[in-house]
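As structure tokens, one chain now follows by itself in the form predicted on its own.
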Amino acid sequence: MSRNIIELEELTKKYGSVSVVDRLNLSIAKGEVFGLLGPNGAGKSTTILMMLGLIEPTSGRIMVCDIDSTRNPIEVKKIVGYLPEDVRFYDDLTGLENLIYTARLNHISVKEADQKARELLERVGMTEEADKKAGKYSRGMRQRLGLADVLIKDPHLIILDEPTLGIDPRGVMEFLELILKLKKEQELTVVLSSHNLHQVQKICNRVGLFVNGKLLAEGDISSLSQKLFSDETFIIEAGISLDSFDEADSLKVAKNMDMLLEKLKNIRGVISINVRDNVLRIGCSGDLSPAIAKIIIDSGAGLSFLHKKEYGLDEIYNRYFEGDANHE
């Protein structure tokens, strides 16, 4: 199998005149845990059906673990598991009975299909619940089930098409938690369908931004922040009180301030800084905070405090999607 799980070339998705899926190119790692990220109606969930053979592209080309999706979509079937938004059950079947029929399914035989079943529903937590009947279950139990279910025919591949919707914040942290576990002892590749920036951050090694059909953007977040921020991939708030300038002398205190400025400019790494109401905004390549803090503190200034964050997929986000016309 070549070093990428999932390649997709000029795919490209219409019904009629619209172009739901518009050209896209995007190469996927094995072993990588990858976001596609995007409002609803961006395309993510039309890309995953043609990337399962569901629905045919009109044009481009797809490959899944080195098999034409679009030519021997049961071969591809058989190797991808597949957590829909909405997982379905036999509401009248129990856990345990849902998965020894999935795996029937994919003939395994009896005997292990009920050892496999009981170890996956260990393993996502279900063990308790093993003999309940599925119609029974709250949704995160479900999603769980269904984790499990896609896992039963020990696929090279997973994909998450929003698993985490309605779930309670308690619930969706497990949930990830639980994926990023199952993905470092099984070395599967994970491909995560979301709206939700924070659940996408939280577990993702790379994102693809989606919009209008069309892949924006996709990088890790050091990289994505760099492209769009100028190489100014931390900000630093500073807090500073003058008390100990001599307020009384005004042009001192500017005098003292301009200095301060100036010293702060020639660290290596700093890019901008903004004063507003006596804190100062430091835009930085780097975790500057150390030579920021020590500068300020030999200035004779008071720090009263100083903050520091990263750029996020938040600011890319909203960055990429202010004005996403200029970054197509």
Given for the second form:
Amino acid sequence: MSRNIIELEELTKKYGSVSVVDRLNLSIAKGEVFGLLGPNGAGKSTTILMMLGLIEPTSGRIMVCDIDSTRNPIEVKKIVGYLPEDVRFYDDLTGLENLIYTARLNHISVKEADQKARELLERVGMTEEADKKAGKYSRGMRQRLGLADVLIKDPHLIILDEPTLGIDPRGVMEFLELILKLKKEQELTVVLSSHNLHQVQKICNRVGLFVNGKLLAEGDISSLSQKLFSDETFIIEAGISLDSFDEADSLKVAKNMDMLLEKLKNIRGVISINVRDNVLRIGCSGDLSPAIAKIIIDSGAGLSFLHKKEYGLDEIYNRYFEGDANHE
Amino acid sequence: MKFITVISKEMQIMNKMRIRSQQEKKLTHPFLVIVNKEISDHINSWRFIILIVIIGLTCFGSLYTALTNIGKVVETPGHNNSFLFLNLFTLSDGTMPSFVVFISFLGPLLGISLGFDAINSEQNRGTLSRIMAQPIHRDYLLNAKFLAALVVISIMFFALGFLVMGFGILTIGIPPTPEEFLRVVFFILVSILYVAFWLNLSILLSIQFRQTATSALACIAAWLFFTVFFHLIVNLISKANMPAETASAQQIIDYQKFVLNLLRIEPGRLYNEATTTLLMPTIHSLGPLSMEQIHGAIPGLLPLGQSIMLVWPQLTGLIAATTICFGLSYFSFMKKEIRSR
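Now show me the form predicted together with its partner chain; what you just gave was the form predicted on its own.
First the chain shown before, then all remaining chains and molecules of the complex.
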């Protein structure tokens, strides 16, 4: 078995003339937590469904665990657990019965299924609700039951489609921690899709950014920001108090200021400087805060604060998805 | 001695294999797991309970009228008392339709109600994509839904049919002859086939329409069309094509056959022809007969084999219609994209 658990090559899905997924190349290594990020309608779910063989790709190749999921979906589904967006269960069966049903569809005997289901329910913290009808479950409970449902077949890979959608913030925290915990216990590979960056940021080793069916960039978060913002990865904000220039002459103050800016520009790695209300915004390629601080103080100006800012996913998101991020 | 040890080794291997196969037997095939669940879903649903009550009541109502009138049949002159038992299913005094008519009327409703939400309810509840992500073939779900409903219908019809027979034996005191019994069994089988047609049609529509209400309405529309409007349309067509009074006998016969064949497009017609022939051995032909043919015919009863031969085309037609519906639903379900909700 190769190192990569998922390999997508030139994957394309068209509906009529519209490409929902456009020549997608992606590989996901074993043991990773990979986040598929993108606004609604970016083709995340379609890609996931194609990985499971539930949607036929227009062209391209999908290999999951070295199995072609277009040709041999059954084999893929034996080792891949899939948690659909807003997972539902049979309302008139209890949580336990639902799990046993899934287990039996996976060739597990009733006795073993019962034992396994109880074990998993305990692990996702649902022992008390096991004998309640699934129709009475809250959304968070359904999601946790869904996780148990996915894990009952002992998968190598689990794919979660928008797992945190519609759960309250605390529930999301707990749910993501649960995923991480289970991942460590069972040596799983996890692929999850989301349009909420903050949540994904916490648990993903690597993310892929999807917009309009294309993968814009992939990598861990710091390498992503490097890729997307060329070399300007750091922003250092420095508050300057000009009172300490001593001179009453405003002309001289301005001259001193210009000299300071000139000096700052000469530091290697500084790319841009913006001045606004005595706050300097300095864009630079690395962490240059010590050098910047020294120059400001040497110039005789007062340094009221120095704030180092790294480009986070928010900036990435805003830059690429524009208005979409505002919905969150 | 060597020989014995070889044999005992063989025995051990055989035993091991037997134990393994027993273990495998315990493990129910996923297909049967789905069938199991679907059957229990049907039986536990209110819809099914309501239907079974309606059908049970009407059938016993018709049984009652048949039993009260069966004495008159025996008294009618010229009636030979053979196949008296079958009258339980066909006899009516005009106030209440016979058992056969009831089944032909309620059967479609039963089929529709068991199938109209087969696939789309699963999709609306959001469970379809979860089930499809399990390692089962996609057609398992469809086949299991069909088979489960068919099993439920079969059990119900056999139970009803045998109950009617039992009550008949108790009240009139005459047991059915083996041939009568076989005829009833065939009648029940044909009824199941007829309901299976409507079941398949409704499953097909449940794949086509996303809303359960739409598919239910579409099914009922199809049923109403065949029971009410189809006859009107056939009437119109036949009146327009009526041959002149001077037309030759051959022309009139052709015309009659044409109208009859038009009527036979309706599955209910096929069912009625098949069941009446099976339950009334006096019926010799289903097409138009000339006076010579009637005069030349030997009065008497058809044996079971001949009755079946007579309705063989009807049966084939029903099977074909069922298969076409199933094929279409199979095709569209396999092509369907399964998305979550």
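By rigid core we mean the largest C-alpha set that fits within 1.5 Å across both forms. None of these values were measured; they are calculated from a predicted model. Residue numbers count along the first chain shown, from 1.
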Subject >> Rigid core superposed: residue 42 CA moves 2 Å or more between these two forms >> reply: no
